[in-house]
Amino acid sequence: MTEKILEKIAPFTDEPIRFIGSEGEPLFEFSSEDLGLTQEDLQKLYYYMKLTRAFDRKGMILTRQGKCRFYVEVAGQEAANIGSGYAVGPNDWVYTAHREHGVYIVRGYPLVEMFAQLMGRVEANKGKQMPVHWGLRKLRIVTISSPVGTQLPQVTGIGMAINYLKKENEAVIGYIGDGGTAEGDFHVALTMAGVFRTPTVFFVQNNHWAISVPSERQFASRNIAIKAIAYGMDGYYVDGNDVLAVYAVTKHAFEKAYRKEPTLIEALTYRYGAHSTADDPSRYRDPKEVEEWKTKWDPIKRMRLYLERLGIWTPKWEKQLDEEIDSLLNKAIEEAEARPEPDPETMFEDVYAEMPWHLKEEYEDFLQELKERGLR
């Protein structure tokens, strides 16, 4: 990136860092080549968040058909996830919270592999792994557990690991959201990792809502990106839902994690749907809020106004991504749905080395039932 983008990338700002406005227009001069990125990157951003909200509409219609039981919306954050997500190198480690579907997308996460996990068609877990907790190895991507913030100390301990292995140009970004910047967790990793200097990118999407809690019922500093003062590293507080702007911090984050400086970043973004399929916002949200970041703010709104003024997006092209995106996940989602459902009897398996007498009892008696009701 040049030093005009590099100027406008300053820790502990009071505005959000920001390149393009609510109507896609830019806030400075600066080209596409400024921040490294050429036209086809362009416009593989802006397919990158339009499939990631296309695929989140699959996942709540599977989820409405019963064939889900659980998920978990990222339609608003497409910019914090495609932005960050882009910005992540082929030997970086990759550790995500709950909301970072696009990550997966753009990290080149198989959307069958993605859909078979939503259905429990997974043949590696049997159905036995709640839905949205995806992960795979030779992408570095770390499969999370459920607790709010607890993948943030293990994020710090690839860095660690990393900084004792001499290993260069490695790095590790772990994903939390605005609510799990109140755990402890969050405390201990980024004091770990102030102190042994790891090679590590905090990424808070502050999506203003912890489930029902109000960001301003959660912290009582001016934003989240202030209090990496506190642990000796930077803090950039970006606008989420400016694809440009969190690409260019975030690539940056990592230019220092390659030298061993560990930095907080908060990307302001808005998630527009519940905070999962057990939640109903209605009872705590004013639906006008929700509007309005819809119209003013929505992330792939914004970038095909910058692209348009770029004379790179037209309505033929728009047209041919709807198609091709349609068509990619549905074929997808035909593929994992055709995969075998797991045996109910898995449901003993991988539990204990040497199933235990009581388990035994319990599996014969099962089988036994399965075979009464002519499922065996």
Ligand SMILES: Cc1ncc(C[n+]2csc(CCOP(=O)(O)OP(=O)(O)O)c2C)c(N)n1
Second form
Amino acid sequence: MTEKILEKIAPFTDEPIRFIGSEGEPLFEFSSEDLGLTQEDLQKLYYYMKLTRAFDRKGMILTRQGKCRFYVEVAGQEAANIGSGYAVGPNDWVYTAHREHGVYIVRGYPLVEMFAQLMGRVEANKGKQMPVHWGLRKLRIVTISSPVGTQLPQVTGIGMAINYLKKENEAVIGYIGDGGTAEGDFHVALTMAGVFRTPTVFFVQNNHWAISVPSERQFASRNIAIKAIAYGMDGYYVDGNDVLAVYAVTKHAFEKAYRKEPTLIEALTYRYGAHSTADDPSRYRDPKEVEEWKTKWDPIKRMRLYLERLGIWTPKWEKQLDEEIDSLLNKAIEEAEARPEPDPETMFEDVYAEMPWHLKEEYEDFLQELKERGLR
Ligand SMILES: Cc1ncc(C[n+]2csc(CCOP(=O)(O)OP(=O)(O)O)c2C)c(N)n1
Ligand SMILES: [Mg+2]
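Go ahead and give the structure of the form predicted in complex with the named molecule, now that the form predicted alone is out.
The complete assembly is shown below, putting the previous chain first.
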């Protein structure tokens, strides 16, 4: 990245770092090369954001069809997902919270595997993991933990391991929500990362809500990024709906991480949908607030308008992308659905090395019941 960009990426700014405005207008003069990207990269960022939004719609449809039993929507947060995910290098490790579907997608998580997980069709864990709790060893994506915040001490631990093993060009990014920063684990992780100078990037998606609790009930500081001062690291406050600003800040943070400088990033964003399929946001959120984020600050709209200004977006290309994305997703769903469901007996497996007597009893009762129902 050139000086021009680095100048804009200052820690502890009062205003969020922003490269393009709500109408896709560049807020200063820069080219993709200044960001270390080609025009094709810009188109890819746009494509991945669209793919993530379309994936999200399919996830909700599968839930409504009763094929997936629980889902977490990511719509509205695509720039924070894709901009940061695009900056993750091949050797880096990824720990997510639960609203980072785009990070998996941009890292190359096979869509079939993602849908198979949603529908409980993963052979490896026999469908036991809750939907949306993805993880894939070969991509160094560590499986989601449901208890909020527990991933961050692990992130610092991976950072410490990278240091002990003297690995070069290897770092770890840990995501968390605004609500998660109010957990003790956030403090523990950042304290130790600061002390041990771990190659870690802490990425907060501040979407203004933790289920029904607004962010002013999560922290009393001016913002979250500023907390980094207390941990001895830089904190960046960025417009999380500006994919270019998010990419540049995260890329910069990774470069610092490779030099053993941990960083905290706060990306301001907004979730459009419910917290999860077990939530009704109309009970606590003003629909006007949602509307403003959707119309004015939408990350995909802003990037489209920016690409149009550059002359690399056309309605024809948009139509092509929509068709391509739809058929890609439908094919992946079809393939995932065609996989066999795990046998019900498997729910008794893999918990204990040897099944204890009380489980054995239940298991035998269960087999008997399957027989009585004519299912075995
Ligand atoms: C320790 C713990 N407490 C509560 C919950 C229930 N819970 C799941 S997500 C969530 C809110 C998280 O909010 P935030 O960190 O802002 O992330 P967001 O959902 O907004 O992406 C809560 C309270 C949980 N999973 N774990
Ligand atoms: Mg939140």
